[in-house]
Amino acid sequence: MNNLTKARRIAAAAMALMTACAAGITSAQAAPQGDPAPQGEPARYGPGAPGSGDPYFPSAGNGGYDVLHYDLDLRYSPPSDPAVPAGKLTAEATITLRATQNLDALNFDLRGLAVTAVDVDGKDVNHGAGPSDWTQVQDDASRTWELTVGLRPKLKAGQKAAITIDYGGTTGRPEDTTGALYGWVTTADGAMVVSEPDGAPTWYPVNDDPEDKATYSFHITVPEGKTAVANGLPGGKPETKAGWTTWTWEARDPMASYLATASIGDFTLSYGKGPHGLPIINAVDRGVTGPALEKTNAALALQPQMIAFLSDLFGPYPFEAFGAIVDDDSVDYALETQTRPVYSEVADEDTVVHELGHQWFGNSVSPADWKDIWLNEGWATYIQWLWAEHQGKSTVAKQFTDTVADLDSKNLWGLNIADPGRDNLFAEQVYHRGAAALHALRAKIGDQAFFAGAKEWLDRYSNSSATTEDFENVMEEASGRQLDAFFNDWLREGDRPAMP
């Protein structure tokens, strides 16, 4: 068990439940009725599915429930030897959820960390193999990392529960299927936490499905002198006791699991405001110096202008805060972690506006499956083009022409960006062919229909997820035109598409 007392655990579960109810959000707004039984027979119960059904990551995510709120209590010791990337994480997660079917067991994704205790609504669950016990399987070869929790009493469809899990272990530098670092990446001075696509289970038990969005509370305890930065807004002043400081952050907007962060390091925090008083909180590692710091500061100073520009084009900024986490770790990474993107070493102007664009395209409206990622990256890249034109650096038309010429020279038209394959999620074509497709669409249907369709897309699927087919339908509605041939040409077919 962690050091939290049973009373503290029950109180945490109750508070999480209250937070979730107040938020009133779920990825499926109306809970289904569960598994009906023939009239006169008892209701049928079963386990939730151990995967969400994404073809690229079949074991990621879980079925049978919708998470409403994660309350994460993390205690982290960075590496004692900066040359050895091994930290120590001891944690407790209280997960408030609502059953979407009649459940006698459910699963969470958790990778590389060992569970020590589980309770449901304040009642301990035994560790074993019985129907009411919890078990943990970690199979790296099959990328299956499942914590199964038996439920006694069983959970009816529509019922809520708060499940508290104690866990921990040694952190390292996990890799995705391509060998790139992701998840809880241990650094010399702390941790850089960037989880796209399926790295969230490396640091907390989770329903790792972009369609299951939830609110979050973070309580991150680190050695005095270290700074912990997460999504959303501070939940009070940091508290220091006996050489340890606890940082609290509250993310009250629905968020996909891969967008959560709890980065730790030698950060300096700065506070500013964007349009309409939007809080902007930046965390820059003290190891970022010289030209990298100058470039970073210049780019971050443009955040209020960028937010105003994109709000005029696409509607109000969708969340409660914005900002940045700039780490001096040499991972060469940038990720649109919700409200507070993470950058390694430097945040330049193009990357900052790209990650800001993701707050609308990718964070507010997330991909229903990972094959739909071009809707994230194509839009964020196109937003870079729009910003460059706004700044007088280059027209969108020229950037389109240059991109097409580059794709021609590299013979990169062969990839179906609407279904690129698991290990091509971050291929160049997903970004550049995606952006070019959007500009070609704009040329085909006109500015009025294009930007009206973009706004409708964001309004219709705000705080949820959607597919490429959903996007096509919205653009057909906005333009009054049938666009199947266009989208097949620009997204799916392997030949050079017809130029506008």
Ligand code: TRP
Second form
Amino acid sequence: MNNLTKARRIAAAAMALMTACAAGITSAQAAPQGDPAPQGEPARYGPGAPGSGDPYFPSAGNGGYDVLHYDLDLRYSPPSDPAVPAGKLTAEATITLRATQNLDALNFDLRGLAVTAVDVDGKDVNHGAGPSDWTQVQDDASRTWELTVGLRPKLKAGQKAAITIDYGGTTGRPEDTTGALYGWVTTADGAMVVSEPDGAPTWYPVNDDPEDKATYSFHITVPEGKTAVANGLPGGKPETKAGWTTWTWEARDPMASYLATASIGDFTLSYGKGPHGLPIINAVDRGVTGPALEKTNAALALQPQMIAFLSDLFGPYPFEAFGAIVDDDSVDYALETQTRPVYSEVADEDTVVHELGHQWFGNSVSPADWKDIWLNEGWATYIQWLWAEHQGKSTVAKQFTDTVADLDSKNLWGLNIADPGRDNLFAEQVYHRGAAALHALRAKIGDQAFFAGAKEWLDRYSNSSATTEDFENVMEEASGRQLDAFFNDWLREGDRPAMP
Ligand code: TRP
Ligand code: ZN
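Moving on from the form predicted alone, please list the structure of the form predicted together with the ligand.
Let's see the whole complex now, leading with the same chain.
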């Protein structure tokens, strides 16, 4: 589900990568792009771009197609020695997509895993045997991890294809550009899968662009006794054969690639209900015990109330299910994986409401570009303030004042949170200045316009993605006011803004 703006930027990304190719990284993408032919001539075919134009992650995502569905068949052996974080993944992904331009080749992002076979619409694509071959580029230095698949017959704009990719390898503990663990994180008892921002290619071939949402099916085969938990709802009972159990999960709501999970461990599953019968499925690692478990259970028990509270403020919960995956391994923070956030070691109340808030802000409405990240983290943090006030723990006004004082004392007004830079995506300013900006906006335009604007934002861009400028426009419409100067002061300028 790409949009037009994106199509324009894809050309620029293609040029950037073609320059890299010319520098000797690969020649697979050096063919001319599939430009539209002049009037009256047959349309030209070309390869889709190997990146989707995000300035922070130029090689992430791909051009020329829109993924409709990922069917992921994963077989995983957790580490044989718990002290050595190396698992074994053998997988087959079937990706159903629609071409958005005339294509003779297209790319997927796949990092650190080796492809063994590719099928297009059931026909084998022979490695290295001509125009319908496939090639893999793995260049850590330029963060270029591409699988290029030749298409014969070629694919006409608007046509669908199902591409099946067999792949696998040894899993480890990948890191993002800042050194934080993410992606398929191998744990002593399985894997904790948390891919924001660009970690999805560490476990499946993907158009890793939050603008290309798709539905997912997961079939996860693990040694009998292990539990595999993904997004959405179970697709039937787990099936055991010859010491291996296959867990099936279906995620029917469109989802950005970084929000997919397939976490594996010694989990205990529990099933409950939220408002209007919403299924809530929690998976808690049997290694979480004592005070951490008590805290976790207390926080998870509040999920139905939290959902009711946020639905009143922002409109119906956007997805088919909710719940939690609590792993005893540590990545130090939690991720809002769609319908089922992942927590490490403990799920505390503040974090649970934060990750729940992301289901509306970040998951239903996703950032169009990574620089729009404050729309995720600012809102999720503001939702923590709203919940704390609702629970009688503090007021939003006090949390605002305290946050501003904290930003003052740490001298944190210098960062433009509407374009924080690749390695500042999750800097504390993005969370705290972001939440403060939302509260200042509410103070400026009033409760009525603020909450009406928030609902309009969620309504207009649900199951889609949008930019900071889109958000500013919605809030200007909701309030009938010109807010350029306000947003510049609160998001972008390097000085402390005037207080409301
Ligand atoms: N979005 C997460 C949050 O709720 C933070 C985060 C970013 C993260 N990247 C991650 C967590 C990777 C786990 C793994 O604030
Ligand atoms: Zn967050």
